[in-house]
Every structure is written in structure tokens, then in C-alpha cells.
Amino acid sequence: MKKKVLIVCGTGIATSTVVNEKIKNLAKKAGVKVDINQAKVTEAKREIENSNYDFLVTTTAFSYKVDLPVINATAMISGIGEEEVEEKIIAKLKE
């Protein structure tokens, strides 16, 4: 089963393209295929009422009330527990 995983960032550029090399590498890791996305954070909300994620990954802040699972991964850019999340992300490419 394919995961379909939505990253948003303050531009849709910088941060979630670093996050989304991470969690290629993860899913790939875990024998999980994935479809993974990237939007600023302005149009995540827009963008997940159009499409069926599994679950969020945001590296900014996310205030907007959504249906689906949401994890902060700002920990995958400043490295300081990093190890957490990655856990987190398997845990939900895997459900």
C-alpha cells in the first residue's frame, strides 16, 4: 500500500524538499512506497480538502484544524530530536 504524505513549509521549497528526501529515505528504509507532496503552508489547507493524505508533515507552524494525523518535523532540520520524529514517521507509513 502506497502512503500518500503532504509537506508543508513557510515557502513549499526549502525546508519540506530536505524533509521529503528524509522521508524517501525512511519509507525506503521501512519497505513503505510512498507519494509524498510539498505545499506552503498558506495553501496546505486548500491542498488536503482536494486530495486524501495520510497524514501532514510541517516544518512551520500549522494552526489551521485538519482531519488527518499532523507531526512537526522542524526536528529533521535543526537535528535536535530528530530521532523522535523519524520514529513518528515510520509509525504512520507503516499503519
Second form
Amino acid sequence: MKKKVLIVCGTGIATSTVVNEKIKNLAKKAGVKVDINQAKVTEAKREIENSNYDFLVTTTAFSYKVDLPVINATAMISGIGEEEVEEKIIAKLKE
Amino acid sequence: MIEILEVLAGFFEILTNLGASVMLPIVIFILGILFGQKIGKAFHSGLLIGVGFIGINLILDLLVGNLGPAAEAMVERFGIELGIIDVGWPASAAIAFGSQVGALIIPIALGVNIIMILFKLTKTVNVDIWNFWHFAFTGALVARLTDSLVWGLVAAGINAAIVLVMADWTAPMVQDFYDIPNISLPHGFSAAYVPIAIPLNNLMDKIPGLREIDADPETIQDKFGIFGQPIIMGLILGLALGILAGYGAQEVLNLGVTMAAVMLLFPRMVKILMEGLTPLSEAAKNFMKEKFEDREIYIGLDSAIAIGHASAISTALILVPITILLAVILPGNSVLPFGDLASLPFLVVMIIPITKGNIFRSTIIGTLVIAVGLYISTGLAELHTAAAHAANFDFPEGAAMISSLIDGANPLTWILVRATGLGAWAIGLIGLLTMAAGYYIFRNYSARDDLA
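Switch from the form predicted alone, shown above, to the form predicted together with the partner chain and output its structure.
The next block holds the full complex; its first chain is the one shown before.
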């Protein structure tokens, strides 16, 4: 089963690329196949509607109401509390 | 100190003559090795950055080559003098990193940061290596203006210092409002609007009637949502400019789709650049964190982490049509807003905590700074274009001038460039004032403890 993850950040480029790399590595270690996309926060709603994502990872303030689980991964950028977020993501990947 | 810089400058002059797409891979490779990366990984990172540069150059050519003639035709038909193309921050970031100052910016900005932490002039450890391009951009313009790499480096270093002090100053407010404990936002563009927004917000506090107005973010996002989708915006602007240029139907449609392509592809190219920079950025982050683990520090991050706030998005969306309107009606403005219309959240993201999320006030402040910004970018366009050519971006010479709202319209960039133009004393004075402000803020501003 491939997990489909959307990473949302302010630009769809900068911080989401950093987190993309990290989630790819986490998935590799956990032995889970992932399909990761990145989006700008203003485009996120449309992207979610058009595709079947399993969960959302954000590196920015996220104020839209969505039906998907949302994990805030700002910690992966700052490095403070990173392990905790990693565990949350691994749990979601293995679900 | 100056002698060391000159020797380094000579070395980098040779490197820069190779062109950004060759120079930066070499620089990033060397830095990667210095920060303890494996050779294979460092090589791959460097190469990715070179590839990103070539990609950006291709899209920049596509943009200027298509939009330039259309803008010129529009000028001839209507006398609307909007001949300077806003190429957007992806191009400006590439120009900045591709300059001689850009080649040295990572060690310079980290060095300034380390010195300021050791002397207790800042609490921020800026790990947002990517956004060092803002400092490099100021430096690149100064280097063009003064024809001196050393002054370019000095200006870039002072820019980095100012932004650290501003990050400390705003940290309590930003941490509280966006709920991001231990973090500050040393962003070269977003932070520049803080000293302007604070007095304007205080002024609006005193005006009865104005004081109470606000807007609802959800309504605005529904009504202005289209401005949040770059490809649709690219299409519409391309079509509109084609029509204004007096093109035939086929050419109009062509310009529309081409501009949609530019809007979508530009960020994709930057993503390649970012992928190359990420491992180095991680290594630098770990290095800095280990060094200052025992100190009370803020981790300085990209202001992009706060951009998703509903008020920030809403304000930025309203500002898109306002920016286009201002560009058309302001006499003396020559900048045609395009590439950075989608990046306006960066302009408002640090204004929002000051107005406590009030969209109406943030829009008023945003409108004022954009109006001034258009004049700034008109004034700096010649240097901006010269810096692009100096970094080997080979869009048609003399065909069109380029600018971008980020950082071409940045008041802080403008002050530093113009101050250096006045002479060494002016830039020196700014440096001293920055250190004094850092000293004061370090001792008098603290984040709320209950957030940590």
C-alpha cells in the first residue's frame, strides 16, 4: 500500500522540500512506500479536493478546515522537538 | 581583515567568471566538505544547484523574451510606461546567489551571526541558509554600484546583522501571535516592513471609526481565491497584456499559456536549487545548534512557516489587484508587476502580528509600502538588471530592464544601497546603530516564558 502525503508550506518549495527529504527517509526506514507532493498553502485546498491524500503535513500555519489528519512539522525545520513529530509521521505512515 | 577579503575576492572573481552554474556547484561542494558532508553527497548537492541555475535561466529567458516585447508594444500603444518586468523572487534569488557576493554569503552571514551571539548582540541563530540570498542581493547591487566586491560584502554583512536584530525585536510578538515558541523570523524581506508597520498601526489606533474596522478572512479567501493560484494568474495577466499590446488572437493565447507556464515552472526550478542546498543547510543548522546549545537562543527560520495564517493569506490576496492598480495609476512607476504577485504573503507576514491579525489595517499598510516599493524598484531596476548580467543571466541585453518586488522593492535593501552610495561613513554609521540596537534589544526584549 502506497501512502499519499501532501506537504503544505508557504511557498510549496522552500520548507516543504526540506520536510519532503526527511519523510522520504523516514518511509524508507519504516519500509513504507510513499508518494509525496508539495503545495503552496493557497493551493492546498484544491490539491486536496483533486486527489486522495492519506494525510497532510504542514510547515506553516494552516487554517483551512479539511477532513484529513494534519501533522504540523515546523519542528522538522527548527530541530526543536523533531523526534516527536517524526514518531507521529511514522505512526501515520504505518497505519 | 580587508586584505583577507581582497584575496578571497580575487579567488572568487576567477570562479564567478565561470558563471553561476559552474561556480556555485564548486562553492557548495567545498562548503559541504567543510561542514563534514560525504564527498558523494556534497558533489550531488553542488551539481543539483548548477542544474537549478540552468533551469532558472531558461525560464527567465522565456519570461523576458515573451513579456518584454508585449510590455514594449503596450507602452507604444497607450503610453503606459511599464517597461521594467517584475521577474519574481526565484530569478532574484538566483541572481543573488550567482553573484560574487553570493559565493561568499554563507560564511559571511554565519560569521556575522556567530560574532553577534558571542558579543550578546542577538539571540537568534539564523539557520535559514536559503534566505541568505536577500543579504547577497543587497551586496550584489552594492558591488555593482561601487564596483567593489569588498563593499558588497560589507553591505551584505550589515544587512544580515540588521535582520538578526529585527528578528530579536519581533520575536516576542511573532512567537505569541503565530504560536511558534523559541522561533524568530530573520527574513530579509518580511522583517523590513516591521519598523514601518508599527508606527502606522499606532496611528490607526488613534483614529476613531478606523479603529474598529476588520474583515472576515473566509469571505476574502472565497472572493479573491483566484489570486492565490499562480497559473491562473499567469494566464489572465498574459492574456490581458497580449490584448493591451494589440496582438492577434493566436499571439494573445500564446502569451497567456506561456505566462501560465512561467508561473508554474519558475518555482519548480527553484525547488531543484533548494534540494541542492538542503543538506548543507541541515549541516549548518546542526553545527550552529551544537555550538550554542547552552545559550538562550531563538532558532531563526524562514517566514514562510507563518504564511499560512488566514489573515496573512487574505491580506496578500487583496493586495494583488491593488498592486496592479497602483502600478498603472502611479505616475513615474515603470515596474510591471508579474512574478511576485504570488509572493505578497511574504510582505505581510510580519505586519500581521503587529495589527493583531486585522486584515483591514494590514491591507492599508500593505498598500502604502507597495506604492513606495514600486518607486524603489523603478529606481533600483538599472542596478538589478546589471547584477543579473554580471551573474551571467543572458536574457536579451538592452531589451528590457528587470526588477522584482522581492527584493527590488525592499526599503531595507534600498537604504543599504543608497547609504553605500553616499560613502563609507554612512554604511559604517548604519553598522554601529545596528550593534547599538542589538545591544539594547538583547537586554530589554524577551519572549514570554510561558510559551517556551
